[in-house]
Each structure stands twice: as C-alpha cells, then as structure tokens.
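This document starts with one chain, in the form predicted on its own, laid out as structure tokens.
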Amino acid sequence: MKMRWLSDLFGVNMPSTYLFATTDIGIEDLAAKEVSSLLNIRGTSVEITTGRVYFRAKESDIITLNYWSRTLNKIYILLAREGIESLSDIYRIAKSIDYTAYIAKNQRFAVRAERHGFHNFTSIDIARVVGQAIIDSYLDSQGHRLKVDLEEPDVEIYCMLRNQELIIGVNTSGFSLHKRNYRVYNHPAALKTTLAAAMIMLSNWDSKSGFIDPMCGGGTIVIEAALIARNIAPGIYRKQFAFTKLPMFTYVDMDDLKSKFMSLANTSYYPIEGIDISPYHLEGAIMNAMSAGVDDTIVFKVGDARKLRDYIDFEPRVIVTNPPYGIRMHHRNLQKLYHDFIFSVKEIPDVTIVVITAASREMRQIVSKADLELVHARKVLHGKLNSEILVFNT
C-alpha cells in the first residue's frame, strides 16, 4: 500500500523524479507489479529491462519502496541514461549532472561501477572517470572539492554500462534490500528473501487459506509469508538506509517513521506451517522467526516432506518450497526425493505448489509422471545458479 501520509513530510507539492530499481533476473515483471501496487501507478508506467525496472515517482516514494518492497534489491535515483561510445562520453555525461542535491559539501562519496559487453576499458576505468567528473562538476558549481571515501562513503554513486548504454544513479538503499536483517541463523542453502516473496506472489495465496513449506530449512519462505499476511514492512529490521544521508531526507524523523510503519501491522491468525526433516535446521528457522517477530504466526514441525499426510492436520491450499537441488546429493537420490515429494503432495486435493530448483528437468519429469497440471514456469537466477520456478496444481 502507498503510505499517503508521507506527503506530510515533504509538503503537498512533492517533487517527482526518475527512479530505477534492481531485482533478481527472472522476476522483473513481479517487481514492476509490486512497484505499481505500492505507488499506485499504472503498470504500463514501469519499464522493464534485464534485472531492472524504471519508473517516475515522488521523492517520498523512495522511503516507501525501501521499507515496503519485497522483490527489489536496491532503489536508485536515476541521474543519467544515455548511449556512449567512449570514456570521454562517460566523463561528459557525468560532469553535466548537478550533484548538489545529493552530496553535501561535508560528505564523502564513492563510485561503484559495473560493465557488461565488449569495451576497450574496464569498470575500474569507468569508476575513475566518473569520480573525477563528479569532483570537477562540484568544483565548478560550488567552488568546493569533494572528498572520496571508497570504504565508508556517505553517498554512493552507481554506474552501469551495458553494451553502449550508460546508467548513473544514486543508491538510496545501501546494501541490498534482500538482506532483511532478521536472519540470525544461516541455512547452508538459504533462499533469497526476494525470490521467496516472488514465489508467494506466484502462488496467488490469499493469506487466509492454509500455507505450508514442507522443506522449510531456515524458514525464509514461511517468514516472508507471515510478513505479507501481517502487513509488516520488511525494511523495519534494517538499521540503516542510504537515503537517510541524502540532503533531501536529513530532516525526516526515522524513529517516528518506523513506529508508524510498525503500527500498520496486524495480529490476526494465519494458517502457516513450516516443516523440515532436520531438527537442527528447524531450530534455526524458529530463531529466525523470533528475530522477525512472527514466531507466534508460524507453526513449526519436524517432519518428512515425502509423507506430508502424517504431519499436517488441515488442508493447505498453497505449498511453496525450496527443495534440495542435488549439488551435494547423488542424482538418483535427488530423483527419488522429488518423486516421493510430488506423489506425497498429489494426495492433497486442490492445492497449488510452487517450487524453485536448479534441477528443473528432473522436477518437470516427475510432475508430468504424477499427471499434475504445470500452470507456470519461469527461469530465474538464484545466486549463480540458473534455476526455474515451477507452479503446478493437484
């Protein structure tokens, strides 16, 4: 939901600006849908590119997105997006930008650059050239030479060159938003929170019907489900956002803002269960749920996903899970696990199952063998693993 009362912090006529956000490759459309919903803008107003979405929004929307988005990694203020042919073009574009609204005289900055495609220069060269352009631009307009701090900058300028397109932006998030800061136990095969949220979105779960993750590991999926159901902003667990150091936000009372966001949460009952065969991992999941403040919303059980009927005492409508991919498991054992899990799920009527796996061929074969309806499939990048999210019905 859009926090309309944020306009009180900025006045009635809040300036608008162009923003872009990064997301996981493969869920860009879901990220665009979430942005449209949070900011109450038409979906067609959000442009989708590989791993990014672009849109126009008000300055206060920067706060909304950083606190409330579940599928975005970082939100940036877009300063430039142009075609280039050389490093001199990059310098010219970067120097033409007015940085006074984003960097105060007493602040230090850093440039983070990345490059994709074939060029006769490196990302290090891009960072060096843009850094010099920022110093020169500020010196020309303010008569002041900005200082650089590559380790702990007050303001981070991001540059990305993909083929011949240059993008320059101001990082308003800091470290990636997928790091919710509630995780105190790290499962060795933990799912990114952004992908967990995307899987829940794809399940079309209504928050009132039964929800199970039968291989819950460290609890990421059920915790994200609880946060969605209870209307808890995932950003409330973070201690710092990069936007708080931008001049335009220095007068915002962050403690008051956080309290208002927390007051929007509800305490209703939701049928959410996390099951795992490992008591050790389940204990870790409980610790994470306690850290997130939703341990009273989730029922955790030690159980076997291959024999679900032995462990559930209600009819779930949605099952969302991140099963083993076979990286540390023999191929034949993986196939048997998938087979037993799918045929266990088949015993539950009228349920939607969402899984993510890097062993999608094996999963597809068994889903087909079980004569279940595959209704959706999409390729995603989970870390460095080419994976697939599959949605099917019993």
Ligand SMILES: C[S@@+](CC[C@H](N)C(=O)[O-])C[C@H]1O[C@@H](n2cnc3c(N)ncnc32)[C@H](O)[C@@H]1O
The other form holds:
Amino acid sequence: MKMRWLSDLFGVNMPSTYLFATTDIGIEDLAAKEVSSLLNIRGTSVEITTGRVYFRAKESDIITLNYWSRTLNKIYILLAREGIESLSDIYRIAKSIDYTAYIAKNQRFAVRAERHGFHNFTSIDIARVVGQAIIDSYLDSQGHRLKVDLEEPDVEIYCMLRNQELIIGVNTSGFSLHKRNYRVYNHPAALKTTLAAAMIMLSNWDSKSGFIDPMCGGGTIVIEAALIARNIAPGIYRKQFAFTKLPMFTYVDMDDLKSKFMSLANTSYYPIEGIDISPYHLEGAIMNAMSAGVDDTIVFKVGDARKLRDYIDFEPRVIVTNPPYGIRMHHRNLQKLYHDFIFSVKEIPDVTIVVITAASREMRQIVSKADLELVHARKVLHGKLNSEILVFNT
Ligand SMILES: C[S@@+](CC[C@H](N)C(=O)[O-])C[C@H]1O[C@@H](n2cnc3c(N)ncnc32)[C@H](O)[C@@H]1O
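Can I have the other form now, the form predicted together with the ligand, not the form predicted on its own?
Every chain and every other molecule in the complex is listed next, the one we just looked at coming first.
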C-alpha cells in the first residue's frame, strides 16, 4: 500500500515523533509486525511491552495507523516515559512538557489516568496533578489558562503509571479502534475485531485460497478477512478520530483522505464463506457485512460446523473460527460440539485451522485425540476472559 500523497501533504521533512499504541494482551508481537509493515520500519525498532508497542514514526503515520491498523486499539503521541517515586515527580515531569503543539488556546482538554501497582495515591490524584501541570505549563509559555472539559474534551491526555514507570501521551484515536463502526448487529458473544484480524494473520491466509468461518455468528472474522483481501482500511467507517482535532492536522481534508483510501480497495473475487447454525445470527452477519460494504465478497449460509462437508462450496485452505466457549452450555454438549467439529474438519485435507476459545483444555484434548498437528498456541485476553488461540493443521 503506497500512500505517497501523505508525504506530499506533510512534506518530505515532516517531523518525526515517538508514538505508542495499545493492543490486546497476547497479540503484541503481531501488532508490532503490523506497525513495522504499515510504516516500513525495519528490524527491531518496535519495542513491545504488555499490551503496548512503542516506535518512532512521522507525524503523518498517525493518520496511516489510525485508518489502516487492524490490531491496534489506541495510538498515542508519547510525551514522556520516565521513572517516578512520588506524585511531585509526576507533576514535575508533566509540567516540563510543552503542550502548545497538541492543544490550541481555544481547546479544552481532559486527563485520563490509569495506575497499576502499589502507590500511596490514586489514579484520580494522578489525573488532578497532571491536569494542573498542563495548565501551569501552558500559562508559563503562553500566558493563557487552558480550560478542562472532562465530558467532551478536544484533546485527551493519557497518563499511565505502571509500578514506577510513568507514561504521558496524547490520544490520537479517541475511542478504541477495535470499534470499526460497521457492526449494526451485535452478536451476544461477538469477537473483538482486533483479535479476529490477529487470528487471520496467524493463519497465513494468502487471500486467494478458500477461507471459512463455520461458526461465524455476527460475521466478525469473515468481514475482517474480506476487508484485508479487498485492501479496505478498517477505519474507513469511523466517523471520529481524535487526531482530527490536533492543531497539526486541522488543515487535512478528511473527506479527500477518505476517498483516496477508498480508491485503494479492489473488487476482485475472494472465496470467503461464513456459516452459522442460527438463521438469526446469520441474518445479523449479513447486515454487518452490508454495513462494511463486503456483503458481495462473502457467501453466508445456514449450516452445521459438525458436518462441514455438506455445506461448503469449495475446499478451504484456511478455517478461522470462534466456537461457543460453553458459558451458557452444558460441559458435555461443549465437548461433543468441539469433538464433532474437529472430526468434521479432519476430513478436509491440507487445512490450517485457527480457533479462539476460553475452553482451550477441551479443544486441545480433542485436537490431540484427532491426531492433528498443533503448530502454535498463545494465550490472549478476550475482554475479561482468559482465552487461547490454537493453530493446527489437517
Ligand atoms: C462465539 S459465537 C461466534 C461469534 C462471532 N465470532 C462474532 O464475532 O459475532 C459462536 C457461534 O457458533 C454458532 N454455532 C454453535 N454451534 C454450531 C454448529 N454446530 N454449527 C454452526 N454454528 C454453530 C452459534 O450460533 C454462535 O453464533
């Protein structure tokens, strides 16, 4: 994907800055890989910590990442990353930052703070102290007192204290990017779009061979697959990005940018199929695919994952799925469903299967019983549920 017009817009000598992005716990390496590939960063220049990736980038990359990343939740401009001992250290660090490039005089800001570890102050204290430091810093440099708006700020400053490490950043995304804004039907057990994209990455799907989600629910996995195959920016349906309010981006014509991104999409044929046993959920999946503009790319049908051969139109090379976890299901029924699904998949040769489940012990037992080769396993956090992504081959 080449987006030379972004360099034209910002000039070749556009300033570079440190960014960091949040992602889901367990897929940080995939997020780092995605950032490297979107921004053409070589080697080990993306640092990984729990749920976060750090890297150096150009200012225009903020736009690229917000629109094009599929595994990131929020992207921030890094203002400070330092060790602290006390609240007064936090004030001192926050006060030493020049905020004029990020908050215009007529804009209102809010500080959102998060804290992990043992401290003798709360995250509310951090937000209060940093808020005061921002006002004082601006007053010193500009002679102007900034206003705070905790409900609808123009600019959101984020502070995170993890043990002794303080991070201060400017939120360029707004609400989490996993909210793509194409979901019009909310499946009760919907998968996070970022995890769906991570699973597709792990499948090494080439976009040309057959791709199936045989328990597709509201269609998240097949819709993400169609967006990847057609080179559609996942952020294209969002109405809001926080970066649009940052002074450095106010002159960017967002409508023009959006139509340029849209022009990169292709309309080729891709063999993608979504199957679910519930006609109701399938109806929802079709509505979601229509809303994402990829209903013509996916074949949806009511079917049974336990008898896959009876429903598929082509030999899939990749099956990516999020089966029920058994939360509202009797344990024996869950084991039976996993058993019948795995043994039905086993009949299809040369398939890579990627599964996410919170009942991974049960899934692992059946995969081993079916004598399928488990090639990869990783623990991920899906909402609050400890889950596992398993990759195996027939
Ligand atoms: C966890 S949900 C999938 C949610 C989906 N990934 C999403 O984001 O909306 C599991 C789905 O499996 C479906 N299902 C259960 N048993 C099935 C079977 N034997 N064949 C096909 N689908 C089945 C359920 O109807 C449910 O929609």
